[in-house]
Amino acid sequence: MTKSLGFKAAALVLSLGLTACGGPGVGKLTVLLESEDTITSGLQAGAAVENIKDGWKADYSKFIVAIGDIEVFLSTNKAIHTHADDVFVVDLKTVPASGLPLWNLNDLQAGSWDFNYATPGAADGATKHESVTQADFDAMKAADATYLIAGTLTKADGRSCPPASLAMPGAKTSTGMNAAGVACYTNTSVAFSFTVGAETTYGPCEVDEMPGFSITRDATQTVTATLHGDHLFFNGFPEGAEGGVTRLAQWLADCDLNLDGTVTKAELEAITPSMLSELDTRYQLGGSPITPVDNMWTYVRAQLKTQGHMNGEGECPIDGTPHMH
């Protein structure tokens, strides 16, 4: 018995003296949520590459996701893995510059390692975050919501143009035709309010082609995991940089059936792509996460799919399929 104890503690030391004189070591990783700031300060009408380029202008008042389920792998052993549960429902509105430390992983051996993380439902055990209302949190857990979104879309000399088999006008006047022939009528201040359900994957991911992120002995990683707020206006569902992307928000507008100023799910549920002249060849709606594209309510539970990132603009497969934009 003493023999035995003794060999054991004579291995540990040994093991332990190879860790101190060069053996790869362990490191933390710090895990930050990141607001891209089209979603803090906006997005402005003009001509610039990330402008909205048909005139209006698009502020969020919220835009709270629920998010975590960190999973990290070691890149030349898969089997060497470990993870962060929790997940947080988060404005994303006052998330700080800097980002917000919210998960954190220990003792990661030194090396080279891959990335995910999900956007789930709300339901499923979530905390909320101090930036987030008792009653916002309770509408995403009884929705098990990903994403509950509001925002208004301004523009000076706005108008909406819904497709005319379901434009409800009531007693206004219609101020003219679009290029495509459909009534148009004014609407200078279009608000959307979208309690979502779209649960998903991100990674690995990488940034400039390389995986992941690297530990290093007896140091702090880290990590940001980021969500864009611009997608919604993009057009379509397009490949390669974002700077080939056109941001458009007139189709928005012309979901407004009613003209009451306010988008609604029953309403984006109710149009399909073909029904919006807005629709042309600009976009692409090939690529999109969510098949088939049948509704417009679907067009934004998947053009939300794809706004997870990774140190910015780092790019992650969505539910395990590559999509690079």
Second form
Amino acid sequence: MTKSLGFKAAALVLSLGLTACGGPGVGKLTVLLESEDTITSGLQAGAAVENIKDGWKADYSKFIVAIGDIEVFLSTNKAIHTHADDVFVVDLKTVPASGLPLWNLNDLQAGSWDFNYATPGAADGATKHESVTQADFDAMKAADATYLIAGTLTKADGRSCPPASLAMPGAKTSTGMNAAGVACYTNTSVAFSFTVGAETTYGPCEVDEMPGFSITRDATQTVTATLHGDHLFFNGFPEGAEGGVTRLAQWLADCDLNLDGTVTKAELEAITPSMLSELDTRYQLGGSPITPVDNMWTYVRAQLKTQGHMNGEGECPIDGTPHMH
Amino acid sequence: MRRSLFAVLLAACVDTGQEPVSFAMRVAGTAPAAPAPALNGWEITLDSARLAFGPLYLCPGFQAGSLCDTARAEWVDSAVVDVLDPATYDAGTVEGSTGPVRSWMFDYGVVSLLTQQQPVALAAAQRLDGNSLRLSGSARKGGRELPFALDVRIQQVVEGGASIVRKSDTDTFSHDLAVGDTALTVRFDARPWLRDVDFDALVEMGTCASVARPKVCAGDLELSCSDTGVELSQRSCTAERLVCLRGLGCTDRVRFQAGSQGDQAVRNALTGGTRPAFEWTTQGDVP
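Could I have the structure of this protein in the form predicted in complex with its partner chain, to go alongside the form predicted alone above?
Up next: the whole complex, starting with the chain shown before.
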């Protein structure tokens, strides 16, 4: 009995040892940057789920972001981690539909890994991508900005209804009132250009409740850091599926206080959410990542902090995991 | 040898690293030391502020909401909080397990369930006639006083099945749940809730000629006006212990309607404004 047990035990140890010598192996990871088509193609007015429901159309001329600081952890042993520190300032408008490969991580042990990345400020060591002009890059660095976003809202019968206590219509004549009794003025094209600080870490990301990615021995895996472009028009801050969201843009048109066809940071900072009649019971502020939501500039920053995803619609907790380097 | 091995295995089987915890859920308000400021120089004194609160979930991750599939601890009941009373009141029991909690989420007595078409009012909201908050008080400026009353129902309209308020990145919250925890007190402060209400918009110093309405306020005088802007009569609201409100004339108080600016200001404050304070009590704390 004892001799049989001893022989079996030895055989077991030998087989385990042989397996250990072969090891799990290593593979590689390529991280792509991906733009949602709401950035590259804009948002249409209409009744479909991803349309802007109040008749405005939104197009971006620039959607520049500082992004990088990739960090991955072996899911079964967080002590095993590696990172790709490069932060790139990239215009998401130019990112191809297949994604832009920007980061590579080699020698990752085969197995499951957690995926994290960041959209930091551009001031500290960011690299200008060829899609970004030097002037825009310098502006972002000077402001330590995360985003430089420029675009235009258009609507054939568009109008702005700025808060009465702040409106500066000058010589313009009101063309009527909105449902809340606020005077409105013709405004068929409303431009905006924001240089915004909205530093955010994303991760560990998951897709359909499956965390991270898997590395296979001697193979290269690909994951994408996906940025959405429609969150500015959400009526709330959904964390999971965005199916319950309504996309609306009238609030932004109503922030053109002097009715010059451009919404500025100063105008947004002057307006509290409660001043905007358009921000009514359809809106939900309870999930904002920045509180208190004291003005509409804070609201813009808060929405931009929610835009990071993985592999399209995969969810990434924000600002939860400190980066380890 | 075999007995020792058995003991080790047994210990390994029962040691999950977590223990159940159960501690008191308490609620409290804040006594206002002075009138609270509102827009344009108005000052607010609250006579009554009753809030429906609950349920509350404490989550292990940094982000609550849909990313918190399983709460580490929860209080699934609801309670009416007298927000002007600083004393703590027991509201039930929080049940959970030991370990870190880094985020929270809660409702104001009206919950969104994936199994229901419409949000459901829990017992606390039912006590407030289906509302999340019932307020009354007075706003004062330059000798003028406006009594007001407000009922607000706060329910999920964006994320079905999700709690309406959750910890933000800028909120500070972290605790390691332990067997020694005896109570969690959630303390509310109503003073910021009316900060963005525009009381100026409720009053006016007009004339029949300048304002095309049947009733116009000239301060606390109600003017009755003809279609052609001629003043037909005057009525002193003050003499009747009433106030004159733009568009209404003499009335006993401001009643903020759903969708009004005042209603929306309070709603925004409760969802996107200053958070309540979370106060932990553990064994050995001085009562």
